[in-house]
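A lone chain, given as structure tokens: the form predicted alone.
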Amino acid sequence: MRAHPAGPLHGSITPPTAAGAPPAELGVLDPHVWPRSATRVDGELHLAGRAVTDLVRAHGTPLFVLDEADFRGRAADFATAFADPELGADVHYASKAFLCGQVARWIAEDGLHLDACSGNELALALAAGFPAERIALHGNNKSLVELQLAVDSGIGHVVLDSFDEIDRLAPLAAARVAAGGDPVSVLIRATVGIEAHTHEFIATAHEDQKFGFSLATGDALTAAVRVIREPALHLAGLHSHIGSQIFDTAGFEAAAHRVVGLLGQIHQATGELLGELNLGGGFGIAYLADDDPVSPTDVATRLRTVVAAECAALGLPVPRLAVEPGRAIAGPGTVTLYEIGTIKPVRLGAGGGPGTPAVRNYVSVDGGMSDNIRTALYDADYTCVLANRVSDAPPALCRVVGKHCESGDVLVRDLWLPSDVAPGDLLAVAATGAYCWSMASNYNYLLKPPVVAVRDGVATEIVRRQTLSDVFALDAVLADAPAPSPAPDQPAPEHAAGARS
């Protein structure tokens, strides 16, 4: 563990080699890593079709930038690879990776299911016309209000989550069985016990957190039976997550392996057949160069195989299976734009051996974990470019870091970045799609960016940039405040960044 989030400058703690040694190539942007779309032309980077220096000067920075081909084709690579036209199969989105009107649009016409995490992202899929019949509702703790608008829409799939959420949907069931409606269709999520290999706090099916119903114990087999018995609950299957950026399979086909015991389990107990099973999703992305992520093909493959070997020795037919890529969708496709405002080098003292260098230039951009928490949140690791142009200078060792009061304000901890870059340059950073804006804050007041689809060339708004005046409204004493300079509404016209390119 590390003992300063901002660097090892205490305790003859010796430097570290995480930026490894510098490339032979500053400035490359590896396709496993980039959008689909990323190429340089004349030295500055591209995306479908644009240049990043004329997105900055039309939306200022931050920014993040949303290949909308990337997006959709990554959507269309899992519907593909899950895609049986004997039993069916459904890929369910999972909106909390990131979520607006557009992005909903684009996955209800590409034909999806969506997963809404709260009562507001079910709100938000349905005011952008999502179909209600191609949603499932999953969360800790529902509310009444929640339940009672998933029950009022006609969802497709509430997941249960806990006994008291099986007592609070209950009646709301029962008054729209009673009004001449339908029982509601929910999953048992069941917690397997599986260890997945990633973050802890992204880990989510060992015994000990707060997700579903234990397998171990016998509540996953106790509230299965219990909905059976309730007449206007209808038990369509079974549901597990073990975790997120995973890059194996193991961990998913040791769940499915459990999982269908546990269908066996309430067919023996109860006599009913469930038709679905959903095993989550969490499939891992490349944010650096030597990630190595399993392809949708390979695991709807591993998958199908572990299912329906699982099912045989049980005597069970094969369900219909259903799994929710988020991440693998939204993440690979999005980078963020941000303009270098200060760069300070930081000596490293005398220590760290040959060819570790005595120095790390610090370079603060105009936002950080405002827009990008996940560094200092996970730990987690990602690579960026200088934008706006090439350089031939000598590599630095460089820190990415953000404009907010703490020092564990970090976008890239360690990469090597030309020596000359200066003010007023853009950097880009990969593979901020997911969990980027969707947990952006206002911490220190600071606004959240605007995101912008780019098709063929023409960008398009999908989220605007917020403004000081939507914060101010919030505020009982300040909502019929002007919004005061140096904090403008709306980016100049003519933005500063990009401006050596």
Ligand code: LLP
Contents of the next structure:
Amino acid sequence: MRAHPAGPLHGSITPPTAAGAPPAELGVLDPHVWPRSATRVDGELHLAGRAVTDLVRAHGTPLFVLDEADFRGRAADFATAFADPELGADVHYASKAFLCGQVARWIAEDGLHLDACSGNELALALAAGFPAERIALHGNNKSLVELQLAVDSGIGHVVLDSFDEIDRLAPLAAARVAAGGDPVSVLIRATVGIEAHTHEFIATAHEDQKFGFSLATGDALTAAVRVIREPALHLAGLHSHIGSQIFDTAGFEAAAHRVVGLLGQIHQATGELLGELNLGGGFGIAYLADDDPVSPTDVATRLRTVVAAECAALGLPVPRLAVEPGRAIAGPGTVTLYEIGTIKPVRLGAGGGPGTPAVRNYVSVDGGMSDNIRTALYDADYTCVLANRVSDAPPALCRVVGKHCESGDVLVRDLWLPSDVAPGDLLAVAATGAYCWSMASNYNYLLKPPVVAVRDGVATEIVRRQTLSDVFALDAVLADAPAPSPAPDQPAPEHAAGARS
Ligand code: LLP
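One more: the block was the form predicted alone; return the form predicted together with the ligand.
To see the whole picture, the full complex is given below, headed by that same chain.
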């Protein structure tokens, strides 16, 4: 077992090595890590032209603040980097990173495609008016109902993940064709056997896992042949996704090499030349100043070069490329604001020297693993700053923790904060736009925070704060019981979705 169920730190106090030596200056906003608009004005953090104290006064804490120009700018960077005047290329936003109606509309307006990985993500995108033909549906266990929605709404591609799914989709597609509709366009998801250099739980293209058709066993080729023989299905191309939060392009290049090899095998076996190659997402972002992500332009150049070379070697025409960045679009532009509630100094066994202080402060904030599970789940690293002011107090070793009844409820494992941080101060955690709100839970009946998008000084609540009434409504006994409003752990006032400040 990797960690005790109560968290990796249960029962022992770990040495403060991960924090390194204290930096020369605290509270610096490294442009690598913070939203493009982040700046300090008179010491206070401003995002897209708004002071954090102002946002918190209007919307409460915990609060996800999304810099709209950052989000859309990163989407545009991918679209520009992959644009290919001859062949075209599609950038699919991997909506699992963070999806709501407003995000679906931005992605639609900005001309990108959208990757949905459940029927409900698909339904949300359609409800927001996202053009169906620009949506691809993923998933290793799509239900009949999900597939029917995909077929009826006329989405761009269903990404086939298993033989069972081919059996399930074929009759639905045949019914559409019999009714005068088009065949259903599909991709085959190939598992290419690459060990991505990332956390084991988020690497997806090694053999011993649930996704896709194995290339090594020949399943991917068998699936392709079967689909090609199915008149109501149109095999448009191949798909491969090797994992997430990857910095090294070698894994993508190796995957491209193998998947182009599969294009060649399919051509040999059936005479079919498939026109599309979707190389998935997984492009890493900087959570810490030392992280060194590859730019969209470099990723595009490398992928294009390797695909062109592999195709030339096999005498195949170069297919149209597609990619599916999620984190790299949604992650960096959002921060989470929390209010500090309590601070508990804990004596460390060893310590006293530089970089090994004798005390660690447990700084508790008003959210936690229910709004960011990534530290507890993946040992993810985050950084944060004192947001409402700067301080020249000396650095203190801190661990930022949530308010859940669990010792593994850690947000930022080790960092230096000014020693005078106090209850009532605001902390901003960087790069929380991907897989935080989207993986949020109601553990301990904490309520999901709102997401406020800020652009040119105007803040719009694109997802409102969940209320206790929302949660009571699901409960057989409490559905009609009056819920205290605001909930005991939530600030007033509450906003309707769409409210501006
Ligand atoms: N395409 C496919 C088929 C995927 O499975 C994923 C992510 C993506 C694209 C987007 O990957 P991205 O560009 O966002 O790395 N919850 C984990 C990440 C799980 C990723 C699942 N699939 C985390 O918090 O790190």
